[in-house]
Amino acid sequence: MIDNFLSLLFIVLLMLVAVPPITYLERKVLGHMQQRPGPMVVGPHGILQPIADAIKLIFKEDVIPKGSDKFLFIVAPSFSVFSALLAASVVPIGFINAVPMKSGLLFVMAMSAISIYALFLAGYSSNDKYSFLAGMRAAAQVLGYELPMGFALMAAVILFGSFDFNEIVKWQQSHGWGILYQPIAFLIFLVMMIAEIGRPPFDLPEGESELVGGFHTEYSGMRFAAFFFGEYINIIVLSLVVSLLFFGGWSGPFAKEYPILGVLYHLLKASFFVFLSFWLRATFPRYRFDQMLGIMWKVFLPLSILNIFIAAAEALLVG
C-alpha cells in the first residue's frame, strides 16, 4: 500500500513538475525551426521564462464573465487537469505502477476522451458565442477521432490479448516491439493522439482568426493556465502510452538487471513522441473543420476497420 501510495505521489509530482520546462523546449523548438531564437529575455537563453509565466498568471485578476454559469466555468479547468491526472496514475512507467489495473489501457483511454469535455463545458458556460461555437468543434472533433482511435486500439489488444500494460511489454519482450506487427494501428494511433489532445494541426477548439480564443476565451488567471496543463500533461500520458504499445515500453539493454534503467527507456521513448508533438505544430497547417472530419471518417476510419482483420490474421499466426 505504502508503495502504491508513493508510486502515485512519484507519478502526479512528474507530471506537474514536468509541465513548464515542456512549454520552454516547445517554445524553444518551435523557435528554431521557424529561424528565430524563441523566449531569450527572462534567465540564460530564457530559461526562467516559464516561472516568469506562472508568476504572471498566480497575480492575474481572475474574471467571471456575467450571465455565465458560474459552477460549470469554475469546475471546467479543474476537469480538465483531473482526468488527465487519473490516466496518467495508471500508466505504469518501469517498475514504478501506482494503480496496477487489468483494464489500464481502456481506462486511460476513457480518461482521456472525457478531457475533450472539459474543452465543451467551458465553452457552453462562458455565456459567450466563440467560446461556444469552440465547446462544439470540440464535441463534433471527439465524434471523428474516437472510432479510428478505438478500431486501433483493438488491434493491439487482439494482437497483445490483453489490456494490461504489464502483459502488453511481456508479450513484446518475447515476440519484438509491437510496431513491428502494428505499423498502421501505430499511424492511426499517433494521427488521433493529436487530434485528442487537441494540438495542430488539429487544434479547431482554438483560434484567433475565426473564434478569438476559442473555448478559454473568457478564462484568465490560473483558471487559464490549468486547461494548459491538462493538455501538457495528457501529452505526456499518450506519449507513455504510445511506447508502451508499440516501442516495448521500458524494454532494453539489461532493464531486467537494473530495473531504473527501465524507468529511464520508457521516459526516453516518451520523449521522443513529446518531440514529435512540437515538430508536427511546426510542420503541418491548420486544418480546415471540414477537412479534419473528412480526413477521420473516410480515410483513417475505414482503415482501421480494415487493420482489425489484419490483426486478427497475425494473432492466429502469432499466438
Second form
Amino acid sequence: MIDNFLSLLFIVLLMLVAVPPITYLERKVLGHMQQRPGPMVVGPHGILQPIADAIKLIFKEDVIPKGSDKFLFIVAPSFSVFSALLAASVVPIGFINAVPMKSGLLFVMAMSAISIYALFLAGYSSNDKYSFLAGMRAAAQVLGYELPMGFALMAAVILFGSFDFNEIVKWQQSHGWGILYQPIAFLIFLVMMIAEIGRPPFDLPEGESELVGGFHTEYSGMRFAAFFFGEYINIIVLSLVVSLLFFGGWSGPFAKEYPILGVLYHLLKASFFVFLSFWLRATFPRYRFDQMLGIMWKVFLPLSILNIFIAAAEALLVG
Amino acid sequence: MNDVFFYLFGFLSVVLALLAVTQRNVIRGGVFLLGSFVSLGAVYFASGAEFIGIVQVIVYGGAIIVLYLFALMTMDLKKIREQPLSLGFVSLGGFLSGILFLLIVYGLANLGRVPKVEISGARELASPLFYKFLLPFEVISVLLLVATIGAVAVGRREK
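Could the form predicted in complex with its partner chain be shown next, to go alongside the form predicted alone?
What follows is the whole complex; the chain from before opens it.
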C-alpha cells in the first residue's frame, strides 16, 4: 500500500517535473534541425528558458472571453491534465508500478478517449470561430485514429495474451521483443500515437497557420499551460507504452539482477520516442484535413484489420 | 472500502444524470452525461468488474458522447430551442421513463445489496462469449452490420 503510494507520488512528480525540460529540449532540437540555435538568451544556451516561460505563464492575465460558456471554458483544460496523469498512473516503469491493473493497456486507451474532451470543449466554449473549427476537427480526428489504434493494440494483445503491462513484458522476456512479431502494429500505433497527442504532422486542431491557435486561441496563463502539460505528459506516457509493447519495456542486459537498471532502460527507450516526436515535427509538413482522414480510414484501418489475422496466426504458432 | 466507493460513485452518477437532463444548454448536458457515464464506470470498478468499467468509459465516455456532442455542435441549437414542446412527445417520454422506473424498483427490491462480480478480466468475459453464447453473439454482430450498411444506404440516398 505504501509502496504503491510512493510509486504514484514518484510517477506524478516525474511527469510534472519532466515537462519543462522537455519543452526546452524540443525547442533546442527543433532549432538545430532547422539550422538555427533555438532559445539562447535566458541563461547559458537558453537553459533557463522553461523557468522564464513558467514565470510568464503564471503572471499572465487570465482572460475568459465575454461570450464564452464560462463553466465549460474553465473545465476544459482539466480534462487534458487529469486524463494524462491518470493514464500515467497505471503504466509501470520498471519495478515502479503505482496502480497494478489487469487491464492497464485498456485503461490507457480509455483515458486517451477522455482526453479529447479538452480540445473539443475548449473549442466549443471559447465562442470563437477558429476555436470552434478546431473543436470539430479534434472530434473528427478522434473518429479517425481511434479505430486503427484500437485494432493495432488488439493485434498486440492477441499475441501477448494479456492487457496487463507486466504480463506483456514477461512474454517479451521469454519470446523476444514485440516489434519482431508485430512490425505493422508498431508502425500503425506510432502514427496513431502522434495523431492522438495532436502533434505535427497531425496537429490539425492547433493549426497555427490556418486556425490562429486552434482550440487554445482564447486561452492564456495557467489554463493555456494546462493544455501543454497534458500534451507533454501524454507524449511521455505513450512513449512509455510503445516501448513497453514493442521494445521489451524494462528488459535488457542485467535488468533482472539490478531492477534499477530496468527503470533506466525503460526511460531511455521512452525518451527515444519522445525525441522521435520532435523529429517528426521538424521534418513533416502538416497534413490537410481530408488527407488525414483519408489515410486513416482508407490505409491504416484496413491494414490494421489485416494485421489482426497475422497476429492470430502468430499467436497460434508461438503459443 | 469498496462499498463506500460503490455508493459514492453511484450517488454521483445519479446526480450527474439529473444535472444532464435539467440543463438548458445541450452541450453542458452532454458533459454532465459524460460525467455520469464515467462514474458509472467507477461503480463497476468498485464492484470488482474492472474490464467492464474500462469498456464503459471507452465506449460510452469516449465514443458515444463524442458523437452526441459532434452532432449537437453541427445543429442550430437556437432554432431547436424555439420549437414548442408537443404534448404527445412529453407524455410518451413520461410513460417510458415511468416503466423504466418501475423496472428499476423491481430490480432493486430483488437485490438490496452490493453485487459481487466474479467476472473481472477479459479472459473470464471472453470464454462464455465465444463458447457458450457464440450463436447469439454472432447474430448480434450480423444485426449490427445490417444496421451499419442500412445507415450508409439511407445516408447516401438523401444526397
